[in-house]
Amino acid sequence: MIQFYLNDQRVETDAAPATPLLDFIRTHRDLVGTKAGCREGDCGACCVLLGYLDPQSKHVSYQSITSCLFPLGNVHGTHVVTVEGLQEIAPNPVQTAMVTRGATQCGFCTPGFVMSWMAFALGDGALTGQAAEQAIDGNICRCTGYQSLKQVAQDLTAELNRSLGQRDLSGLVSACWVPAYFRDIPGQLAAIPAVSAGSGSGRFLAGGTDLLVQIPEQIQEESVVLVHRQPGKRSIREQGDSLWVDGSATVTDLLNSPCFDWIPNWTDQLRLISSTPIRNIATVAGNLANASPIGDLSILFLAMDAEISVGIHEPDERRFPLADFFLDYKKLLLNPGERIWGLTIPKGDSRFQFLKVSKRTYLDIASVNSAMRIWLKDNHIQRVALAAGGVAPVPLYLRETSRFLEGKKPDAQIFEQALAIANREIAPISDVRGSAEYKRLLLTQQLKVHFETLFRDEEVAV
């Protein structure tokens, strides 16, 4: 039995756990303010709020998610809010600002924008215009034009700073940002019995951002094992001389984790991966298991020199280099019944960079992506981990290029030789994201940026 709160109503349902939340909202509950658009997580018309209860603090934290890709079973014990759930105080400041600035025309995308900005208001991030704009990076407007939406972002930021003496739930209720019933939600969620994640048998299903695109009808008929965990159980932590990243950790968890503070511009690099509503639910294990040749997290963690832990019952049943995990196109070194438990990443004084080129800067699949991590000692390259996507049938660890660079003193000649080796290792094909020649050029340019950026202190020109 799946139990949760939908707006101000408790819901109990035996619907299939892999049912997209969007379909349950619209078909089972007749809440059609949440729109069915692309069903691939690209447009944001289906955005809703998802509130998780922290059992220790009794605080509910809210995020925007794409309901078209989120399995219904994952909402057990949570608070789901649709645009109808704001009607008690409608129009609220978000809706008022959109009307005032003329930021809605046909209205199809409007509920998604409203819910993304509600997540911004309910969050604990910076109250700046830039942050308000980033909050809608997963929402597409089909007919208005974005200047009015940018004006709304500025208006909302100013109003939040003006109207809230204290940015907490009580203040948001008093300032009429959210309805009064929000005050009762923590206690109501606490009364819902917990269920154990990852129990049973069947196909493993985490955030749903891949499987609910690839096989949405099929997976609803299957038995699934839900492995998406609530915040606080998606661990990213230091573990001796390494970092542990739980397979159920989301991209947002990675973005917010202090364990990656050693990487300059970490936030900017992670924002190249999808959009806020997708990052809030897409998991590390899901991205790796999808085995896309251009999977962003696969490339990122390959270049971090990560080890993967897999097994049926325990994380340490099998542990081996992530570089050995991808065997061929969509084929993995994973035995029947095994799941991805997490990754171990070596710590140490090093430098790292992730790059991505796509037709759109955000919310797009890469034509070519790459990442590089280096360890330096006495002005020599002690260790290198280099990976690239979009240039082979698998997320590619550039073994020969990495091995060649190790022990070398960085200079322009060494890098030219490394570029030649990298070009021999890759085998791109022409497709909708570019010709094979174009992808070779993209990777060459990205590697030059890696060399110039990561070896900037050594003043090496490429």
Given for the second form:
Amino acid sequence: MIQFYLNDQRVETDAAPATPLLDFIRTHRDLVGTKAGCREGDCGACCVLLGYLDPQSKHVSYQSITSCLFPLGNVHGTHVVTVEGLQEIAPNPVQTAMVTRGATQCGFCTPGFVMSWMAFALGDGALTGQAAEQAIDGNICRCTGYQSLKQVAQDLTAELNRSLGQRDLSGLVSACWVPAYFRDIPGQLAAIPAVSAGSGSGRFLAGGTDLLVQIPEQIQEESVVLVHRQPGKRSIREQGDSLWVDGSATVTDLLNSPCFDWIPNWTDQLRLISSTPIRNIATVAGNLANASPIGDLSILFLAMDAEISVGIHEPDERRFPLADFFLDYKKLLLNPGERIWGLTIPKGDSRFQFLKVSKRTYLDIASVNSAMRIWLKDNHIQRVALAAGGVAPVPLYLRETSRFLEGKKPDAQIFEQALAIANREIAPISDVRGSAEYKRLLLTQQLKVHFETLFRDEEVAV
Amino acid sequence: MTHWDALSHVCGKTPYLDDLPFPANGLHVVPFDSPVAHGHVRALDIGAALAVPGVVAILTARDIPGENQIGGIIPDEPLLADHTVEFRGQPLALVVAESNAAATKAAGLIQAEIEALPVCTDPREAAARGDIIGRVRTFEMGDVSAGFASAKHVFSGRAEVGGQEHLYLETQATMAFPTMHDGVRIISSTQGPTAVQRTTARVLGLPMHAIEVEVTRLGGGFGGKEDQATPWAVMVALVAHRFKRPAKLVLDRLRDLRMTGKRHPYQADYQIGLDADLNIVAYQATFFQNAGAHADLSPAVLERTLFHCTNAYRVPNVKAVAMSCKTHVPPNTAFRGFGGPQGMFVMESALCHAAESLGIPTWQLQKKNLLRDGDVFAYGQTVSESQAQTCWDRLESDFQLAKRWQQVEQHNQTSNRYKRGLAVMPICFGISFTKTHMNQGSALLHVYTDGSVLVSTGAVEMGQGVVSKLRAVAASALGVPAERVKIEYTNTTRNANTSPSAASATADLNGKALDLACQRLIDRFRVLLVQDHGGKPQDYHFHEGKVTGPNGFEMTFDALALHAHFQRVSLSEQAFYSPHGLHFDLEKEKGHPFAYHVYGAALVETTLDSMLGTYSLDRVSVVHDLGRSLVPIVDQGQLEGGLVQGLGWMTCEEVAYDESGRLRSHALSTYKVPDLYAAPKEIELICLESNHSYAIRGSKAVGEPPLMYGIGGYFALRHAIRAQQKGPLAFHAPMTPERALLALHTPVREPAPQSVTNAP
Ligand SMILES: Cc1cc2nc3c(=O)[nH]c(=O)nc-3n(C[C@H](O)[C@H](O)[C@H](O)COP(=O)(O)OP(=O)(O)OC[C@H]3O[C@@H](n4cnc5c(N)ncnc54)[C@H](O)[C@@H]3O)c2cc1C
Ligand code: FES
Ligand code: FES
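Alright, leaving the form predicted alone aside, put up the form predicted together with the partner chain.
Following is the full complex, with the preceding chain placed first.
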């Protein structure tokens, strides 16, 4: 039995755990304010709020999610808010600003924008115009051209800064951003009995952002093992001279984690991956297990020289380099029933950069992505980890190129040779994300940019 | 004044089709579409599909009681393919089931045995084989041969521009209910309720009065629901009529993408001649329109390509030839601009080619050749009230064109990796349906006894704000507050034989009719007032919800309505409007097809990362002739939205089919429309307020023209590429990051543009 709160109503349902939350909202509950624009996570018309209770602080933290892909089973114990859940106070400042600025035309995208901005208002991130814009990076509007929406982002930021002395729930309630019933939610969620995640048998289902796109109907008829976890249980932490990243960590967890502070522009790089409402639910393990040849996290962690922990019952039944994990197109070094528990990443004085080029810069899948990590010592390259996606049937660890660079003193000639080796290691194919010729050229260009950026202080002319 | 619907939208209370209550005993319909682009249908195995629990029936062409024909302009398109399929995605059968899930599942189990035939997706190839839909059209003025002979410079080449997916956020959706006397009531997300009505009547073999079509509102249309909302509505009508049960069909996004047509891709050959002073003396172009498998609206779209093939420029000698080429992709259809933008792209390519060869900025050539009053378009209409020069001048003075150009050039000299680009895009777009008879609108006006006002017109609200404009018209004409006016859903029983909401003309045509209806009602009220209170009719003024007259007479509008009712004076009016003076002779290809033209100019600035081929749109500065806007916030939204849609078409939006006719850009993950960050960082707008009597209360049509500013995005990027790459470079839009990077770093293999300089 799945139990949660939908707006101010308690819900108990026996619907299949892989039912998309959107279908439950629209079809089972007749709450049709939430729209279906694509059912693939790509338009944001279905955005709703998902609130998790922190058992210690009794605080509920809200995020926007694409309800078309989030499995119903994952919402057990949470608070789900749709646009109807704001009815008591409508129009609230978000809604008023959108009306005033003319930021809605056909209106089909609009409830999604409202909910994304509600997550911004309820969140604890920076209250800047830039952050307000980032909050709607998963929402597509085909009518407005976004200028009026950008003005709304500015208005909301100003209004939040102005009207909220204290940025907490009671402040938001009294300024009429959220209805009063939100105050009761923490207590109500606390009363919902916990269920043990990860039990049962069948296919693992985490955020659903791959599975509910790939086999939306089939998955609802299968038995599944829900492995998505509450925020408090998705740890990213330092562990001796390495970092531990839980397989259930979401991309948002990675983006916010202080453990990656050593990488300049880390958050900017991670924002190139999907969109806010997808990042809030998409997991590390899901990305690795999906084994897409252009999976961004796969590339990123390959180039961090990560090790992967897999096992049926325990994290460390087997642990080996991630570079050995991807065997062939969608073939993994993973036995039936084995779960991905997490990654171990060596710390150490190094530099790292992730690059991604796609047709549209944000919320798009890469044509080619790549990442490079270098350890330097005495003007020499001590160690290199280089990975590229979109150039092979698997997320590719460029072994030869990495090995070649090790021990070398960086200079233009060495880079030239490295490029030649890299070009021998790859075998891109033509598809909708680009011709083989383009992908080859694009990787070469990305490698040049990696060399230029990562060796900037070494005064090498690239 | 805001969008009338805005508050409802933000509260999530606006019902779109899929949100409307649908009875539990209703049937759900999912079309089964051809998996092959071209072939003979040998057999359809529906056994497994029929066995799915909940499946009620599977209908095919044989189940159609009337004519299996939905072609609007040319009768060449069956509702359900019978013997031959001509594109992947063509409907072959309808799965009818108790639930959408059952229907979807069953559709996946149908097996079609199709003997494959050769597939053609290239319009030039189709033209070479003579696979032309309709006739080849030629617009001719002056003598091009003489023009080219007199030219100092002649440049010729090829240009190619891609298609565009509408990506209305609400997919195609419709439902139907059986009604008494063998009729059907349809609710459809369509821009063209009358087309739905007419076609349903034809397919069901019923008179048009048996079919009622209602349109509540659309979650976006952009032309994609002008003609192509029709088949789905006819399908549910067929099911409702046959089973005497309600029926509903909402296309999922993937089906919508693969089964519906898009903006037409074009290929073209051009030749342009300039005299020593760089005046255009001759222009010749041949357009190969990729029409897809059936005519749909292609012949009309083709026509508009010709109308706009010289954009905003004075060209004394023109010869433009165009043909709709039949290929095996879904029938391409109306899309904001309706073929005009494609014609303009080719003209701009020709000018850019000339400028690049002559080593001058393109904008100098553009400026030199802008239209002036008294010039004549190739189709015979004389230019009057041209705003081309005015718009350009404001662009130069207010947005400092020359200075910005210099800054860009300077930047490019010093920066290696990041190159900037700048281009100007002037536009001139004709307002009216080019099929003259379609220029008509109608309005039905009821005032109720409490003084509240109800308006119905043929206009469909799809986000373009037409209801807000109509409300403004009625409120101002009747002198009542806007809150007292309600614009009713569009319905064929209230407004008959309407034109679709398209061609940017909806507010003009229906608004003028409404204005007339209001005027007539006011006249009738005045007669009554004179009878009762004396004075002359024009002594009575209607404003702020009341009527004032001689000797301090004052009465509320509401009281007057009730009074009139008791005096047995009709509180209803119906009015019809058609602009006079429009004509076009299809044999001579000459006439006066447009009520007026809309002008403007945009300055587009970009930055290109020459290492990676990625780019950003930094700023777009627009001078646009809006006239006297009725609802400025609506018009500004149309401007910005159209502009960004046009920029998308020129940059990241790439419709791709493979050789087998399969849509490769098949989902939102592979077809990218602009998001917040792909849109320009900044848009500056200056709106001119020229007047024109054909525009509704002086508020000029705004739906389509701004889209064409987007073309400047392509040329701005090209300019940035030119900072590094001086070699041959094909004119091929969209300029995706892939095209940009390949242009920057690999030799060009496409045929190089030709240029000739005539000996003086
Ligand atoms: C709109 C959109 C945009 C996207 N953009 C990007 C992008 O920019 N870059 C990118 O890389 N990806 C992108 N993705 C893909 C997707 O978000 C990622 O692959 C995501 O990380 C998958 O995680 P999940 O939790 O949603 O996986 P799920 O869909 O739940 O599962 C995916 C696979 O992983 C398996 N699995 C899940 N957890 C485990 C586990 N613990 N152990 C073993 N197997 C497991 C599942 O069985 C399944 O096979 C996008 C997806 C969408 C819908
Ligand atoms: S419906 Fe488009 S993101 Fe969910
Ligand atoms: S208002 Fe129509 S899609 Fe945003």
